[in-house]
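A single chain comes next, written as structure tokens; it is the form predicted alone.
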Amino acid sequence: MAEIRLEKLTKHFDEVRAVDGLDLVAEHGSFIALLGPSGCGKTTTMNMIAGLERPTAGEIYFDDFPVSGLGPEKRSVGFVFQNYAIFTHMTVYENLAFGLRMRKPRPPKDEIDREVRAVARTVGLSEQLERRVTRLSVNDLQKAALGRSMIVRPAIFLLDEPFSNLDASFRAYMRAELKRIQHEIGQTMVYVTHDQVEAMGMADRIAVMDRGQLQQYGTPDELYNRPENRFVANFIGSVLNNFLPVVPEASGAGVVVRVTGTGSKPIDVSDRKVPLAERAGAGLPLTLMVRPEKVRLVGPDADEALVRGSITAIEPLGATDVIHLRLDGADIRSVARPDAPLRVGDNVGIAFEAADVHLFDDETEHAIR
């Protein structure tokens, strides 16, 4: 395994800055995810780590050794692609053995056989070794691709959306399997995905990217509970998050905010008094974000109700329902149990804790701590 360090890594394609001054460290044996929408620069970053693209500027280090001038064959990198990249005219056994057979000097036949069977057990292909890969399911094809890269024991594993072609249930299974395998073999892994569920479920740390720039790099818990800016807050979450316009007000020795245009009760955010003091004096607007799972629906006249709204739609998701509500001039979502006695058209009170509120500067979109 190896540590990866990116310093001011930059890649231009003509006038397009695909990656712009990226600083990032993946520690020995860690599992990190590069997460972001299409075109954010995550795959270009991975291609530069692999040696498939040359940086325009900046440097890539493996264990303090600069590798930007090295070809991919000299980097000890294993690459698993979305499209499998395996030999269709070979059996599973031959695909797994290929990397070892190409080594010089070639390992003894019995050693290759031991390694192939060990890797096949790890990825769950022991019963498929003699099959041609053309007879494998899509799920097993990706297992074969993973095993073929794993068997040569690269210092670093790079995975470019490898599960995007799998069915939903098997994708969830493979996420757990890949995390288990990574812990078992202890290799540094970099995983590219646009799916925040994959990133949150597998990675030790996640680099959220947008338009070639790093927006935040942290643990899943940090991204969820302490987003650095509005982009990260919006991107992380399984249900579309709630953003509401608010105005801060001085209140005694503290600060409160009220949801604009709804006659809302004050929400005490005095823990953020210092950065809010000037805005409260001037009445400068902010944006409040609260996650749907933190929103409670109560009686419209309940003491804890901060605002009132009406239910416009109920979206069943199996274990939970997403409740869509309309306020005066704004929409909001809540997550409820399927057995909750709620119907479209109901008037309800909407409550949430001040500790679950995130505030963002409307001009910079940065979080106000």
Given for the second form:
Amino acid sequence: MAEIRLEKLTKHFDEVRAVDGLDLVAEHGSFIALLGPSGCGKTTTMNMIAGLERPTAGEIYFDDFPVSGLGPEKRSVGFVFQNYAIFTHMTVYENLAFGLRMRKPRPPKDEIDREVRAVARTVGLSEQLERRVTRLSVNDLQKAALGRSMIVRPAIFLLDEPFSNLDASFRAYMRAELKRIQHEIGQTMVYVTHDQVEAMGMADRIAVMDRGQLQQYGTPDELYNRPENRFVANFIGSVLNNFLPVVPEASGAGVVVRVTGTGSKPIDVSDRKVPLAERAGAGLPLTLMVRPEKVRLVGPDADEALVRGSITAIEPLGATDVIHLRLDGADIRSVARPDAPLRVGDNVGIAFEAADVHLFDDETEHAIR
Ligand code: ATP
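Return the form predicted in complex with adenosine-5'-triphosphate (ATP) of this protein as a structure block, the form predicted alone having already been given.
Zooming out: every chain and molecule, the one shown earlier first.
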């Protein structure tokens, strides 16, 4: 086990700031995800942790020991990549045993055998040990790649989109398996993905990156319920999130917002701090975000309806339906049970709680709490 600490970690490729002043701590035995869109610098960060890429500036510490000057072989890091690091001419057994056989001094045969069988059990390949890897399914191939990295017990485990070649149901299975394995072996894991569902489901903490910079580092719950900026709010969530322009207004001692151009009822946001009151005075616009699963559909004339809209499409996802709604000047989405009596063209009232409203400054894109 080891703690990983990144301090002002930076990598430039000529003009491109692939990673820009990244500060991050992955505690001993924790499972963290690097999450962000393509090109945000996830892989470059991973390669620097592994020692495959030298930082332009900043430092990486493993348990307070600076490692930037060390080659990859000196770092006790195990990798699993999207392209399986597997020897295709060997059996599963030989692949698993490889890391131990390369050790100097080489461990005794029976010890290697014990370890190979234990790891095969952990990753679920006990029945396949004598198979050549060319005869394995894509799914088992990735299990073999995982087992091969695990067997040498690296202090740190790095996984770069390891499941992206797997089919959807097996990917879900492997996510749960990996979480179980991580819990069992207790090693620090860093997992790179652009898939927020994957990150949210597995990681203890997630580092959301955009254009080489850290946007927020927090637990799945923090990212979902307390996004620090508009980018994070938008990136987290399985259905396209709802962003609406609003104008703050002073109301008695407090502040309310109304959705622009829809004749909306006021939403009391007096619990949000300082800049709101100033903004209300100046009438400066803000952006409101409410997650689709927090939007309720009620009768168009119901008291709780904040705005009215109409249903433009219903997208069935199986367990739920995504309801697409048009307001006066904006489109939003809600989530409903498939048996809800809703039809395209229905006029509905749209309700949500003030507590579920996130507000963002239009200039800085930071959350106003
Ligand atoms: P993806 O999910 O597509 O792999 P990523 O988030 O892992 O994306 P990186 O691969 O780290 O992003 O790339 C970050 C930026 O650095 C991109 O703009 C990329 O084009 C650039 N980059 C990465 N490696 C190099 C390189 N060897 N030479 C030049 N530019 C590079």
